[in-house]
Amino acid sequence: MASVILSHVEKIYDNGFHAVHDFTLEVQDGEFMVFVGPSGCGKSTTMRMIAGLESISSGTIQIGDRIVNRIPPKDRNVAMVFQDYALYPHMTVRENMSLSLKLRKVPKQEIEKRVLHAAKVLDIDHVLDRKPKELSGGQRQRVAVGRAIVRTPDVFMFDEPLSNLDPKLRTTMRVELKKLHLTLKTTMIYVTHDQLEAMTLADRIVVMNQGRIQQVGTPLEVYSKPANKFVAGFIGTPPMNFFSCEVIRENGTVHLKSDGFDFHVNRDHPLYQKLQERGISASSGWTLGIRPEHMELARGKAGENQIQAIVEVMEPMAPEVFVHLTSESGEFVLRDDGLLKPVIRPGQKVKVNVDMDNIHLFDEEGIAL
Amino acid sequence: MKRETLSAYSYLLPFLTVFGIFLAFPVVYSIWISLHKVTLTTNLYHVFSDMKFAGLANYKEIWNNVEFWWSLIVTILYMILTIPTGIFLSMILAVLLNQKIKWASFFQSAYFLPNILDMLVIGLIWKFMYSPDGLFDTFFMKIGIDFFHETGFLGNPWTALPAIAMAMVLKGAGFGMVLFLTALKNISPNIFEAADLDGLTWWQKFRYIQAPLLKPIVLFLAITGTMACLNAFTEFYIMTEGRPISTFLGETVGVTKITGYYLFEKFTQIKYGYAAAMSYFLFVFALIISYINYRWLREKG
Amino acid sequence: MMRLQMKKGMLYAALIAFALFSLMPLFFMVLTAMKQEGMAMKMQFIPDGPLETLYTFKNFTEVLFNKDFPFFKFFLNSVIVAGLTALLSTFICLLAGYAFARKNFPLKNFLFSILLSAMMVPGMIFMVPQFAIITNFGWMDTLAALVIPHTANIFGVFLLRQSIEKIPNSLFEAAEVDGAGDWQLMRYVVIPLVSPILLTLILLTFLGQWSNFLWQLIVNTPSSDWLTLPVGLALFKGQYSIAWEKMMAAACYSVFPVVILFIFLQKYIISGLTQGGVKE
């Protein structure tokens, strides 16, 4: 077991492209770190300039108290599984888990004992002597697993190993692996594009974009408290609705105005002591981001900081309700708890409350206040 | 050097050093000797070392050499007599196996097995079938047609160079068969249930759908046809040593002296340098049949 | 119904005219090769007396150990030549193709360009040269001479490059971070993934160099210890050109083991020469 310390890890490929830029991260001994992202944003080559599979243009990279810049995967210790499984195709699940520990010289009965115990755990004991061809996908998902823990190595690597399966095994897998995790306590590091799957499993997160480490948290920080547009966007489901808006601080009042609405929110609000603090009364070019979680249907009651909008879809997710309206200042969701269903029908008029604790503001970079 | 670069070239070194050694070098080599003849006093298996500087006296000799002439027209009449031949039956042949048949990979099978066969055997045992009382003379005595009784098919100067090739083509047929059996069977079964649909006929349909798809095989064989044309020597050699003889502008000419056993026999006659010259006139006559298989087969689709 | 009937009949009737075409040689060959002596040249096939007035298997065995032109000698050096460089050129050329499909080194396009065009440049070219070359080394009537020049397959490396690209990249590192160097790699995973491709190219080399007439032929005298069974049977038929009977039990031993090959291993022989021929 290791940490990892990542310093100004850069990578640029010898076509120019600039994948990763000063990527500066420590991911602690034992802990479960997500690297997340759409798809080309890093996420996957940094994980393997760690396993050693890309070279490093620059900065260091530390396993443990090692640093492993020059030193090959093979003497890393580190294991990976990879989204195709990688499983040798010509050797049966027991060749196939043996091999890391044959190739280390690992006597015949240590491996037979090793095999066997991580097997069991993965219950695949009875599959031992099938080749891979002859596996299920979920088998052939516990193999690679299987693989990679009876080498009991400091790192694990995972390299979207869910995403080849279907939704609903990719749910079992989820809770099997964050078993796993609690059972070996070792350091691993999981590559997802999906969100959903960095939200459950990690200890913290990673949110990665155009080569750029966005935000480092664990996932209440970066589900409540996004360091920007990009991070608040990527992070829940339906996304954050954004607005544009301008920003107007007067006797005691922040007002967030647009066409379509004017909320305001007073002085013992965080957001009016952040823009006293930076000074700024007036000012346009603002975003401003609402969960669809924090928006409610107003039920015909006129109140302050409200919306109007008219109804145009519901995806009944059940027992939840994804309602898609559209104002004056745009189009919008908002995720209702379904009672409300036979009430509203499309193309009606509502009124849409606003949970003003729990709205989030974003200057012109898309940096949050 | 780089690690990767190191380890590459490790790997690569058996392999370069056997083809720097035998097939780069020679074709280098092969014009310092094409500007070189051989001396009397030379040694019959060290003669590289004792040869003398001719210039181009070697290549001047070849172009004015009525025999190296003909020995290429032989080169052309024999790549006529076996391409179109040798692609058309092979067509027919996978064209027929592609189709519900018992026993079809029997089928394939026989015709294939010949193309594997020793060269220098399957001569043999055609040169004994085409000699006089061989099995087609006795045949064709036996039917009434004692044409070919005194001669055989190699030795009448008509006949000796389409025997061959006929040998050759049933040699090689099974070859062709094979790659445009795997073409045809690529074709998916419902462009054929769409083209019925339509109303197309057999023919309509070999020559819209299939026909396509094997235009790149035609070009292949046309072009390793070629090849193998330009290299042509064992069948030559074991059947007819470039006999009968016949007269061509004035000249004694062997009628199936092919270049390539042409090129052989100068070899063995120790004119090393007029044999690599010849080489070099062979190779840039390859460079024009290949330009123009390709041109031809382009044009035509 | 009946048409059809008929169509069947005459494809059926095609197919086995020339199905029996393009195998009479082979039966030739071994009718003849069991003739009595002096019976080759009577093209009849059905004795009139008893089967041995006109049938023997005499000739099998004296061509293989006659005084002269002992086959069963120019029989083994043809499987020894044969298979050497089978084996070598498989070996060279895997090592080539590893280099090309996975490993970056500078001129690697350009080789790749020469490689190609020397593919094709016609064969004639390079008897000359290549004789020279040998008669320099010394190497006249001898193992090297009719191994080494052609364990250079260039049609094998590209096959080799092909079929080791194909692998998915994962399966080499799942490798790596395994703990496997390079050589591991080749043994655990590059070998046992290409073995079908090996052992079609190990095979076609084979044929490919079982009749390779020609330069067996330049590369030995008439004494050497090297003769091959095409070179015997040429120079077999310059000594007897009458004796049908034993050229032909000879020309047996050169047909027999092909169609052996041929019978159990068809489907790596047919899928190595069509790979050459779909690449275009």
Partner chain sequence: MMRLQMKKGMLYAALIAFALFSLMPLFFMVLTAMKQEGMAMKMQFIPDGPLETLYTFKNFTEVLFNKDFPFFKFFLNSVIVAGLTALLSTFICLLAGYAFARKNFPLKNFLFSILLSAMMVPGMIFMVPQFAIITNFGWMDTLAALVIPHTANIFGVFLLRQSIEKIPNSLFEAAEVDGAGDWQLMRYVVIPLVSPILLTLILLTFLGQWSNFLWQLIVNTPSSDWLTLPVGLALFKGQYSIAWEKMMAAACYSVFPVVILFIFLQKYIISGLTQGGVKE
Given for the second form:
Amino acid sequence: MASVILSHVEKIYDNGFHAVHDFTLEVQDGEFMVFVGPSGCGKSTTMRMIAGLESISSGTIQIGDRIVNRIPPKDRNVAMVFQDYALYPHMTVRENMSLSLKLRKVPKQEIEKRVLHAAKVLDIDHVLDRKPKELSGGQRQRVAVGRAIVRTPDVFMFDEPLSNLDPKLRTTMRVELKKLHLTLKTTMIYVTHDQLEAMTLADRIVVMNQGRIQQVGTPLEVYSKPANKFVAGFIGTPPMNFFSCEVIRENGTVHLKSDGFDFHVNRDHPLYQKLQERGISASSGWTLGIRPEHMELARGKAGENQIQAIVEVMEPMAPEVFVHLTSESGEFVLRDDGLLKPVIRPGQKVKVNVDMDNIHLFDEEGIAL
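Next up, the form predicted on its own. The previous block was the form predicted in complex with its partner chain.
If you are looking for partners or other molecules, they are not here, because only the chain is given.
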């Protein structure tokens, strides 16, 4: 096992494209770290630089106690699992898993021991003599993981390994990978564009966009305290609702105002304190963020901190319902418990309560207050 430390790593291609900017991160020994972000954000490039499959333009990469900038991939003691499995179709499972050890001239008895151990851990010991075409997609993925395990690497690296599987199998394999990490206790770096995979697998998440780190934290930290508007909108299903607003502070209360609402933030609210620290009494260009679960249909009379809206679409996602609405302030979604009492219908006018303890405010640059 080993830690992985990247210090000010940059990647600039010959055509001038700047793929990764000033990437600095420490992956702790035994940690499951997930790089997540949209396609083209630089996450796979960063992983390939760690593995040595891409050169770095500047900075340093350290695995364990070694700076590996000039060390070839085969000598970095990392194992990669790709999304296309990359199994040899003419070889059996046993032969696929043992090939790298044979090339290293590991004794035959040791090879058999490692292959059997990995196969048992992954529950593929009963298919060792089959060829890849005889296996299901999940079994082929397990073989690819097993081929990495037998090498006993310092670091496991997974590049979108579940993207070719159907939704049910992806769920199963996520659980299996989490169990595998708990069993092996080896450092794992995992790349995905699927924020659900990131949230369920990671000890910590690195959210990337346009080659830059946007936030590093536990899944709960990234979800509940997004560092900026990009993270808030990328993490979460459905994503956070955003409303343009202005901030006005008067008579001991902050007003977050838009065409469709006037929310009151009292003195004891953390946002009030932060606005006061920044000396903001009135300004426009702010964005209010509210997650769908922090909004609910008003069951009674009109009150403070409500939005009037019209129901557009109801999306049943048992046991919940996502209600899509339109207001003067724009479109948004709320998550209902599925009971929908009173019953509502598309086209109906409703009032929506907002949980003011869980609102987010972003400045003109998209930075969370």
